[in-house]
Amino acid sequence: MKKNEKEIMEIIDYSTDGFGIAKASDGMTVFVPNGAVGDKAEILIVKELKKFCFGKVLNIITPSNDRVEPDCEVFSRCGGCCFRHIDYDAELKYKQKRVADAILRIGGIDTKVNEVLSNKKTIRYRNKGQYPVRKDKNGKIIAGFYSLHSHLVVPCSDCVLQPKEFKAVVDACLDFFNQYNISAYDEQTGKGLVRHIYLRKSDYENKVLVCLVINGESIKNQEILVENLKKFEFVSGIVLNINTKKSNVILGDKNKTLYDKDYISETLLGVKFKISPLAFFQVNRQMTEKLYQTIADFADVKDKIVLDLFCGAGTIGLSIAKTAKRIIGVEIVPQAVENAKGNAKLNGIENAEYICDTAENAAKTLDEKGVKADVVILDPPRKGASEKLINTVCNGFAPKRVVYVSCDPATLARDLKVFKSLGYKIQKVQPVDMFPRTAHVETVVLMTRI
């Protein structure tokens, strides 16, 4: 297939990005955004590479049985969701299949994968929104979300994944920026002031923390903006985040509080947490509780020593601390470690301690000190755990149970293969849909030592 050629094809599968996959008559694989498995469609080739192409649906001849009408005006342009055009049950089946296929194909392990755990809520589930602020071609300040595989901003103040309160705040900020000629950041030149409108909501408090990320130290007439935002009863605090680096990283290291609190409070399984703009916290609270309950059930920590690797602000370990003998959390980010210590103190939890170091170094140090963990919980970043760390866990601590929490089926499968080679058997695989209507899927795996 060549660029600008057209052909009628059938969508036969989904890619890891949620694109439809079709096979052209010449055998070329074609990735098609917004395609649904079972669609028979006329597809235009828009990009040609050596081993595959990207296509665009021109005309659906026979729609998939899974296809539904998207419930978002900007779905076809925004790069956030990829599955708003298919039935949610079909999405869950795909995610279960994706996890199973990765474990079998990459890990070489044929094991049962449970149905995806979900509360079936597909709208208004996120507690965090990050809106890039830019200037449109007419000079008007806009905010929204990045288009697919680009940094072009699709204007949208009311994403159906976000709480309704976020729209009111975003609209008020944009009105202020345009009225007082506040400049928007330009990624190409590194000039302009406002980079992002960054919002977090607490279900526990029903409050919203407003954080404005700026390329400077202050905003002209910011006291007027504060007064405008204070009119919303749900706004509990307003913070400036200073980020003057010319990079795509959203947040800088420095915050200035303009109004009231610089954090929100939230609960998970009865444990209270303070969440600052820089602190990591899962974006889907209701499903996070289901995720953490699954971890607790798999870990079975009653009267046991638990090593919580990549612990972040301590949310997983603290949620199970009341039954454990001892929690040892490890995290490389200093502020997250301080947050974890503060959260332990906030809840009167005295059997949790935290180490600021890489997971590999801390695990090795504890092993050398003779500290033996009964249970190890790993919640690594998308790249997974290193083989060196897995070796330390399996041969140094040799815990009876390992609970692995993954946000990427491919790196999970790779790591499970290493665990298996070191004497651990997969007992349970539970996918959890933390991010409905997107391609992402979280997975919890229980392994036991043979």
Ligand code: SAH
Second form
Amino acid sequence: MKKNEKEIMEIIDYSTDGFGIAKASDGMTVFVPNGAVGDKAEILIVKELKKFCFGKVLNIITPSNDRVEPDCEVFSRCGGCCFRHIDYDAELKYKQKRVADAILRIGGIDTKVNEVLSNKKTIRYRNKGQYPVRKDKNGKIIAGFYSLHSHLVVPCSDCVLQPKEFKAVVDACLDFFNQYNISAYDEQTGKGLVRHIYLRKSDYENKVLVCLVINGESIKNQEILVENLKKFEFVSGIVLNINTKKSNVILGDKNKTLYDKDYISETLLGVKFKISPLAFFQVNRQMTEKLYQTIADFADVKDKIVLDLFCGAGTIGLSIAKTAKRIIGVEIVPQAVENAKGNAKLNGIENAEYICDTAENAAKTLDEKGVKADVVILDPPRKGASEKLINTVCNGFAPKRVVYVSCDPATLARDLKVFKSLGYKIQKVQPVDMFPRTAHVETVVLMTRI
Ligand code: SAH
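Next up, the form predicted in complex with this ligand. The previous block was the form predicted alone.
Every chain and every other molecule in the complex is listed next, the one we just looked at coming first.
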């Protein structure tokens, strides 16, 4: 197929990005955003690459049985959700299959994968919003979300994944920026002041922490913005985050508090947490409780020594610390480690300790010191765990149980293969839908030493 050619094709599967996949008559694989498995549609080729193409649905001839009316105005322009056009149960089935396929194809392991755990809440489940701020072509300051695979901002202050309160804050910030001529950051030139409006909501307190990420030290007339935002009863704190680096990383490492609190308070499985804007915190609180309950069931930590690697603000370990003998958490971000230590104190937990280092280094040092671990929990970022770390876990600590929490089925599958080669067997695979309507799926795997 060539660019601008069109053909009637059937959508047969989804890609890991949540695009429909079609095969053209010449055998070419075509990725079709917003295609639904079962659609028969006329597809226009919009981009041609060596091994595959990207297509656009021109008109649907026979719609998939899974099709539903999307419940969002910017769906298909915004790069956030990819499944608002199909039935949620179909999405869950696909996610289960995706995890099984990855473990089989990449990991070479044929294993049972449980049905995806979900509370079926597909709107307003997030507690964190990151809105890039830009100047539009009319010179107006806007905020919204990146469009698919680009950094063009689709204006949107009321995303259906976000709490209602976020819209009020974003609109108030934009009014202020436009009224007082506050400049927006320009990624090309690295000039302009406001980069992101970064919001976190606590369900527990029903409060919102406002964090404005700026390319500078202060905002002109910021006291007026503070007064405007303070009018919202639900705003519990306003923070400036200083990020003057020319990079895609959203947050800088320095915060300045403009009003009241510089953290949010939240609870998970009855344990209280204080979270700094710089510390990782799961975005779907209700599903996090289900995720952590699954981890707790798999880890079975009663009277055990537990390593909680990639621990963030200590949330997994602390939520299961009560019955464990000892928890050792490892995390690379200093503010998150401070949060973890503070969170242990806040809950009167005395059997948890934290190390600020890479999981690789800390695990090696602990092992060399002769520290034993009965259970290792690891929850790495998307890139997964390094072979070095997996080696230390399997050959050093050699715990009876390993619980691997993953946000990327592909790197999970790659790592499971290494665990298998070092004597570990998969017992349970539980996908958890932390991010309904997006292409993401979380997976918890229990492995035991053979
Ligand atoms: N378990 C936590 C956090 C998981 S996110 C929770 O459920 O909330 C992954 C965490 O790994 C992040 O906090 C990130 O800062 C941290 N991280 C990333 N690379 C790391 C590394 N090499 N060593 C240790 N921690 C790392």
